[in-house]
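In structure tokens, the next block holds one chain alone, the form predicted on its own.
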Amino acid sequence: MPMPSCDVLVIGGGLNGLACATRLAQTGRKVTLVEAEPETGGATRALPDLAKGVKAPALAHLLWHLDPRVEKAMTLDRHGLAWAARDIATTVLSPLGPLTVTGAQTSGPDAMAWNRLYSRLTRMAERLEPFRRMAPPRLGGGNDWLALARHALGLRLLGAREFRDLLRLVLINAHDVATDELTDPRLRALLCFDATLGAWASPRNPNTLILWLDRLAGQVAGRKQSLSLPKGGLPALAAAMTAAARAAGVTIRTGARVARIDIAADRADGVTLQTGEMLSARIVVSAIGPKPTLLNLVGARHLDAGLVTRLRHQKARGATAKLHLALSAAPDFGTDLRARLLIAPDEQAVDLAFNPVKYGETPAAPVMELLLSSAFEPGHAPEGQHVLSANVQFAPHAPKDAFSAKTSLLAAAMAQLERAAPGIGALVTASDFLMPQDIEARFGMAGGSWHHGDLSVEQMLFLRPLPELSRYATPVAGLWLTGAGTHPGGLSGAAGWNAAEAIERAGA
């Protein structure tokens, strides 16, 4: 076996890959990160060539939360991270008129009911948040029992009534909570939309409220930040993390696509790039997703047949399309553009938008999340112009007819925008529209899923992505997983940091 060229080789330069590489480099290890694209950032990298002078993120346009361990230990402020806006309000667009919500605060007849519900769920999320910062518990033992006991005690400190309520809500669907607790259809729509954002699920599906609780748990960490936009957009966050990784000693190679993970004597010992170049390492960490890592880069012949079968059946279904529009002028949505805008008039609209997707079809009236980053700061578009990014829900990951599905969903999304902001169609100078299958092709995400696998109750915590892979290690010695497909998922960097700590604890 050749001498290793580095101690750790990380595959994938998304936020979790960068966080993992930096954490391991800070322990004195020699770390190399390889990224297939010309630049790092993964889902947060910039979209090239939408229009002259227009800057847009390729996929993610808002930061729901950033793990405070990552932000502090990587000293991201020293590497250029600053904020254009934090605690961004959400404005629900509706025939009843726009309704703005910031955390627990809103207006209208349901303001007190919303405050009570949001505050109650936030208290529960605060008790769940510590579990995001540790490796999932192992059912067979070998856990940090002191930490688990401490976090379990935190749950019990909710009190008997709220603890029972939490157990009930973990299993319930978002639609029932919305209709039981709220009367304003706009607030019901907000709850149902956020509980299913990026998920293959209707708000009537069981266990959907836990997805909202998980999102809240991320937000209550650290400084309790909510929706945020870095100066320069999400690509600027990736740039700051890349600079921090390099400062920690990580060697970053872009345009270096991995063809396979090399296995010798049943152990990962490096990778071979598509160019044929071989890079050796004692430890290989993949941040590109469990399915492509194990099924494509490792290969079934190195894995147990049962694991291969379970991986192939692991749910990874993207249900969100991505739309970018370059606009010649500001659109008129009848409200302040410095907000996250939702086109979702009521809870039924969210539910009805999902139904056709189950059958490989597209909704006639999709619900949408919009952000105009150019409204928050200059530099995203030429003066007087704007760029709009939208998450369009829902979209089939395996449509009956890919071309007609893409055409019909784009037309339906533009019709929704035209109703919300009359005349917006005439302002469009350039566009980019990605269906889930396009997202899979462009970003390598299995099924076009943001999460590299459904983030659902049966695939969370010690079940994510599969029970035998839940603690970041794989059955192949020396090969570890991180990224959105591992606990706790998302773009916060938490999965990358957790994986690095698991590697360090294992003495690898």
Second form
Amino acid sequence: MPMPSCDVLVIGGGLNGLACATRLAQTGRKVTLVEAEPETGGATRALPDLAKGVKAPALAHLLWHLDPRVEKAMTLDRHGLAWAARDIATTVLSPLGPLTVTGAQTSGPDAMAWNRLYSRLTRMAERLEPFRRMAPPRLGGGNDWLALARHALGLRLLGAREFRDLLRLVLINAHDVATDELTDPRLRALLCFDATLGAWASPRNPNTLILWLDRLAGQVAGRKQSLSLPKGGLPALAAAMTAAARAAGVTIRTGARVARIDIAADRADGVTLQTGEMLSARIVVSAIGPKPTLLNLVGARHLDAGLVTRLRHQKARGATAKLHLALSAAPDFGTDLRARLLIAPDEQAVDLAFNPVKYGETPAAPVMELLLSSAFEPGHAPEGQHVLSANVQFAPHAPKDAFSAKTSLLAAAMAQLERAAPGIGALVTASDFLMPQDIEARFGMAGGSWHHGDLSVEQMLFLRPLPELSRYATPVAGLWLTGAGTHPGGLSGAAGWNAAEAIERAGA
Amino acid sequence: MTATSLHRQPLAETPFHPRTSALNRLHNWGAWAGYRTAGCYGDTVMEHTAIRNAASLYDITPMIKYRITGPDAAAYLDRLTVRNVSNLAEKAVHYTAWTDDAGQMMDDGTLFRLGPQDFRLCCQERHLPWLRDSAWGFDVVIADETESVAALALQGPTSAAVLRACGFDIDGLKPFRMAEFAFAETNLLISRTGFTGDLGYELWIPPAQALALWDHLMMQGAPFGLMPVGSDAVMLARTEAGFLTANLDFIPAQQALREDRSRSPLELGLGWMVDWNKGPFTGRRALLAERETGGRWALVGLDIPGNVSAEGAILYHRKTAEAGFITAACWSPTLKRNLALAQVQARHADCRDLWVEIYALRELQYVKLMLPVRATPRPFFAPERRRATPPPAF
Ligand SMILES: Cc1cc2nc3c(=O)[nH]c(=O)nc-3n(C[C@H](O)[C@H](O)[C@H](O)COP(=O)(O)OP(=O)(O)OC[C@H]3O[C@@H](n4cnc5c(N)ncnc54)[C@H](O)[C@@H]3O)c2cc1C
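Next up, the form predicted in complex with the partner chain in place of the form predicted on its own?
In what comes next, the whole complex appears, and the chain from above leads the way.
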């Protein structure tokens, strides 16, 4: 075997891969990161030419979480990260008129009720937050008992009543909480939408409220529950993290697609690129998702049959489609465009939009999250023009007929937009629409899933992605997992940071 | 008949049933994998005597048989089982085992390499879901051919003579090899394999020719003392030989209800067949770890004083602390020894100061015996004739 060309080889230059590579380089390891695409950033990379002068992130357009450890250790501010908007408001578009919500603050008949509910849930979310910043506890032992005890105590200190309430809320569905606590259909819709954004779930599915708690556990640049937009959009965050990784000494190779993880004597010792080039390393960390890593790059032959079956059955069902529109002028939604806009009139609309997806069909009235980054700052679209990116829910990950599903969901989404902003259709100069299957094909995300695998209670914490893989290590010595498919999911960099910590602790 | 009412149907009959039922004087039937099989035709002692002193015919059709074919068949089986399948020659057979991810025994069985990409796996339990799951990522086809292959075990010192008399030239056939013969316008496959530890063969044929084969064997075998035998005699013979049986000597991991009931091949004394160097196979990492730290159990062969079979008995260290249990036992008529297979806690593998508590039934009254045991190598019974090629004539 040739001398390893580096200590650590990271596969995938999404935000988690970048965070992981940086930390490992900062602790003195020689790290190379290989990214298949010409640009790093994964789901946050810039969308390639939608229209001249239009810049948009490929998939992820808003930031809910940015791991404070990552932010600090990568000194992202020094690498160009600045904010176009913090504490971004959400405006729910409705026949009743738009309702704007910023954190706990809103107006209308439920303003007080919303404030109380929001405060109550954020209190709980904050107790859950520390669990995001550690490897998940393990039932079989080998835990960081001290940290675990501290976080568990934090939970317990909520007091018996709130602790009981938390246990109840972990299990409950978002829809029930919305209808129990709120009367304004727009607030109900908001709660239901945010609990199922990116999930393969209706708000009436059990265990959906915890997904909202997970969102509320977020913080960005020192502010809790602060929906944020970096200057230059999410591609600028990717650029800052890439610069930070380089500054830490990470060698980044783009346009290098890994075809295989090389294994000798049951140890990962490098990768082979699609071009046939081989790169050797002492350690391989894959940030592209557990399923493609183990099932495709490692292959069944190197894994126990039971693990392969469990991985195949691990749920990875994208239910979000991505729509981009280049607009020749500002659309009229009857409200300030410097907000996250939701097309979801009430809680039932969110539920109904999910139902057909269960049967591989598309909803007639999808619910949607819209962002016009061009409304926040110049540079996203030519002067006077706009770019709209939308997360369209729900979309079947395995439609009966892929072509007709795509055309009918696109038509339905355009019809929703036209109702919300009459005349918007005529402003469209270019468009791009990705179904979950397209997302899988272009970004490598299993099933087009938001988190490289459903983030649902049965696939969370020490069950993520599978119990035997939940500590970032794999059965193949020298091969580690990170990325949104591992705990705690998402693009905050937390998964990447935790994985690097696990690698350091293992002395690898 | 729907799939859900299948279990209420009478047991299925094997293709040999018209003959075996006519001979079964006792109507002593047992269930084996959904089939009705003879426990004893008339006298177990006579049947066992035939196994050891003449020749015996045992209907093994109910044995579960999987056919595994395709370009990746060898690679697939190398990943599935603990032995090296790529090294298994064409027309050869080996005894093997497979485990789950945790390295716990799922079953043992025999693997026949019928061709470069063509295998038959015979075993006690059904495994289709596991075999199919294991096939993901491999270019193989797996079929359950239990019903489409009829099989007989012809075992005993005169078994070779019976085959010669039938016109099958098996002189060159070595142990764990197989050969094909034309018979009744079909192919008869004969392998030199068996479950008695003696000279013996297994015969594999399409069900349509099953009765013709039975009749031919019985006719030509009569002068050599050929006798149909039931499961009771065969189980006695297998205990004498010291062979394992799933669900008697170990609980298949996939069936174990209690977490501590499953066993690894190392704990069952099958470490010799694990090929650590062939590359990955399911359970390898767990077994490697076990090899480092040592297992919890050891399977041992025991010699026990006296002539009372120790079936189901518990073993004690210094007559007081429980140290293991007997899984199979017999007073061996062939060896005139009181033998047993037992699982003992690993630290008692040498069997020093181990005692067996036997409840001996003597004319309606149980007498409690506490007897010292002695470890003894397996197989207990392994006569030269088992190996000799050409096999000796009688
Ligand atoms: C439609 C949609 C909208 C979303 N919107 C948001 C949002 O607004 N806000 C939010 O916070 N989250 C959003 N998400 C979720 C977010 O995109 C993911 O959580 C995030 O991308 C995970 O980051 P990651 O670094 O783990 O992986 P990824 O971003 O998926 O990065 C993985 C990288 O690996 C590369 N790669 C894949 N295969 C190979 C290979 N074989 N060799 C080399 N490189 C390879 C890919 O090109 C990619 O760059 C959205 C997801 C979807 C599907």
